[in-house]
Every structure is written in structure tokens, then in C-alpha cells.
Amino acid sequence: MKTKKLIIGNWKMYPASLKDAKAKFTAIKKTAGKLANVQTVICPPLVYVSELKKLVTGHRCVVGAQNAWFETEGAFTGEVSIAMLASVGAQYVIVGHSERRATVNGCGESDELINKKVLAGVKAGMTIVLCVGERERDPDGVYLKFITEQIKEALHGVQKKDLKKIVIAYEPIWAIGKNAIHPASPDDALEVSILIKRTLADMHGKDATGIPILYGGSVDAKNAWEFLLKSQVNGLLVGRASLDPKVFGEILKSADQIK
């Protein structure tokens, strides 16, 4: 049976309104609608995700969000557990992402409090997309072993009956954002992929196969096809370049193509 390619919008702080928010979900919708080998899902702005649940017709397009707390509730003025999300409809949330990691314009999360959220998430039912990546690539392979340890922190106590709630999102950030210091290849991914697959493996053996793992960074409709095809990765982040209906549609599509 062929698996489908999962593929992620993370619209980070945009769109600016509801009202385009849901012009750009019902268009990206039509697209994915159509496509049998593609899970499409969105992770929009905490505001619109309830809004944006009431527009998904069946299993193809689906909503999910960019964050969330561990607690279920409590006096944590300003954030939303990742229960109010699952009752809301939400199914994905995405965890450790490289800007809520970082420590300068971001929240610093450490991989304790990222650990704390996957535990979290998968007991609530909710699918959780692990972000892990290195800042930069240095000559002795030291991010290898930085990589490595971030999923082990992050995944800490997961049960294997649980395994099948994770996602792993390789970002690496120096290759993404207004101070990437190159792009990244489909070879850089694929080192990288074969790292998770061997980490996942020493953790929870054959039960860890199953696990899938995405690309994330610069991702765009010219780039989408080779990462796809060439870095054994089962689907993509993609960031930016989900906010254009049009652009990502072609990503959805390319997905759907590769055998």
C-alpha cells in the first residue's frame, strides 16, 4: 500500500485577517481535495484555527496548530493547551520549532519544555510535528550528534503505542530564513534523514519504522519535487511559501506525482 506524502503549511503570524485567511485555506482546499496521495494540513494562527475547522469537508485538507502548552489548563495567562486545540479540532501541533527555540526574537524553548508538549500532545490525541535542527553544519560533524540528542530529549517517556502520533521535522536553519547562509540540498536532507531513521531505530527498533519524517526549509514549487524524491523524507514543512494558494497547490501536486 502506498503511503501518502504529508505535507504542512505553517503560516506562522499570517495572514493578517480572517478573511483571508479563509480565502487562502478554501483555495489551497480545492487543490488538495483532489489529491489521493497527499495528507495536506494547515497550521494557521491560533485565532483562526477554529474558524478554519468549520470549512474542512473530509480527510484531505485538514487543520492543525504552530504551538502549544503542556498544561491542560491553569494560570498560564496568554497560552493555549493542547487539549483546548484537540476540542476545538485541531489534529496536528506543531512542537520545538526553530523560531519558538531560539533565544534571541524567540521564546527559547528548551528540549525539556519541548519534551513536556510532546508528551502532552500525544496523550491528548493529537498528532505532534517535532521540529529538530541544527544552527550550523561545522566540518567535525559535532551537528550530527546535536541532532541526535534532540530527539532523544524530545521524545523521552513517548510509549511505543504512542510512536505513531509522532512526526520529525527536519529544519535546518542555517539554509532558511532571511539569514540563510546557503540553501540546502537534497543531500543535506537526506544525511540527515538517514540520522533520524537510525536514532528513531536505537530508541524503539522496528516500532520506530513507521515514524514519518519531513523536510522544512526554503521549501518552494521549483525545489518541492527533488527533496521529495531524493532525501527519502515522506513529506514537507513548508513555510512561506504555503501562504500562496497557488505556489503551494504546486507542491501539493508535485507530491502527489512521486511514486
Ligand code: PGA
Given for the second form:
Amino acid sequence: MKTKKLIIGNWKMYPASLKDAKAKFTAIKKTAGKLANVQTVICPPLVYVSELKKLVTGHRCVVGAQNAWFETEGAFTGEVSIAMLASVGAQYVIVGHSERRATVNGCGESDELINKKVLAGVKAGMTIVLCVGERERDPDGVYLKFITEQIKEALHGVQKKDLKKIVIAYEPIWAIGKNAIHPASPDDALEVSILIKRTLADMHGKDATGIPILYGGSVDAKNAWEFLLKSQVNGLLVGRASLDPKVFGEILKSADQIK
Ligand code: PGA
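Could I have the structure of this protein in the form predicted in complex with the named molecule, to go alongside the form predicted on its own above?
Zooming out: every chain and molecule, the one shown earlier first.
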């Protein structure tokens, strides 16, 4: 059976108004709704999640969240829980994005905290999009060990029955955002998607074979097809290019065509 490509838009802290968010979502949904071979997920800022959920029709274009707290409720000023997001209809939650792991201008999230979020997410019935990736590459391959450890720590204690709720997104930090040093090549992504598959197989044997692997970092309408075709990934995590419905629509259409 052909599995759908999973294309996730991470809107980060954009756009500045609900009106604009609704317009972008509606335009993306129009394209996504026609594509039978793609599962589209839009992760807007948390405050827009329930409003965009109201615009969802069908299953081809749904809403997720970029982050959440692991406790269900409690005295955590300013936080929103995974359970709350699930209750307003979010189906996916990104966990461990490098912008949240960052210690400078980030939130300093540790592997331990990320693991708690993963466990809380599967309990709430959400699909977890776990982000991993190195800050830089070294000739000795230390970065490969680093990524392996990130996966092992984040998935510690996840039971086999919950593996179907896990997605792993490989996002090399050096290739993300407008300050990217240079784009990653499909071969860079291929090397790590193979590593991720091996790591998951070591942890869970053949039960892990269905876990989707995504690539993210400077994906655009020109390079999307190459990653999908050459890097053995099941989809993409798209930042900047997901905010332009026309460009994102092109990415979705190329994903739809790839066998
Ligand atoms: P980018 O961001 O596509 O803008 O590089 C990707 C991400 O951070 O998820």
C-alpha cells in the first residue's frame, strides 16, 4: 500500500493576526484538499489552533501545535498543555524543535523535558513530531552519535503500541531558517534518515519500521522533490516556505506526484 507523504508547516511565530492566519490556512486547505497522496498539517501559533481547527473540513489538511507542556493542568503560568491542545482538536504536536532546545534566545529544553512531553503526547492521543538534529557537522562523525542519543533519550519509555504515534523530523540546525549556513543536500538527509532507521530498529526491532521520518531545514518549492525522492524520507517539515500558500502549495503538489 502506498503511504501518504506527510508535509507539516511550522508557522513559528507568524503571522501577526488571526485574520491573516485564517486566510493562509484557507488557501492552503484549498490545494491540500485536492491531493490524495499527501497528509498536510499546519502548526500555527498556539493561540490560533482552535480557530483554524474550525476551518478544517475532511482529513487532508489538519491542525497541529508547535509545542506544549507535559502536565495536563497545574500551576504553570503561561503554559498550554498537550491535553488542552488535543481537546481543541490539534492532532499533531512538534516536540523538541531546535528553537526550543536552544539555550540562547530559546527555552533551553533538555532531552529529559522533551521525553516527558513525548510521553504525555502519546498518552493524550496526539501524534508527536520529534525534532532532532546537530548544530554542526564534524569530520569524525560525532554528530551521528549526538543524533542517536537525542532519539534514545526522547523516546525512552515509549511503548511499542504507541510507536504509531511517533514521527521523527531530522532538522540540522545549520540548515534551518534565514541564518542557515548552507542548505543540506539530499545526501546529507539520506545519511541521517538511515541512521534514524537503524537507531529505531535497535530500540524496537521491526515494530519501528512504520515510523515516518521527515526532513526539515530550508525546504522550498525547488528542492522539496529532491529530498522526497533521494533521502528516503516520508515527508517534510517546512518553516518559512509554509507561510506562503502559493509556495507551500507547490511543495504539496510535488509531494503528491512522488511515488
Ligand atoms: P525553515 O525552518 O524551513 O524556515 O528553514 C524549518 C524549521 O525550523 O522547522
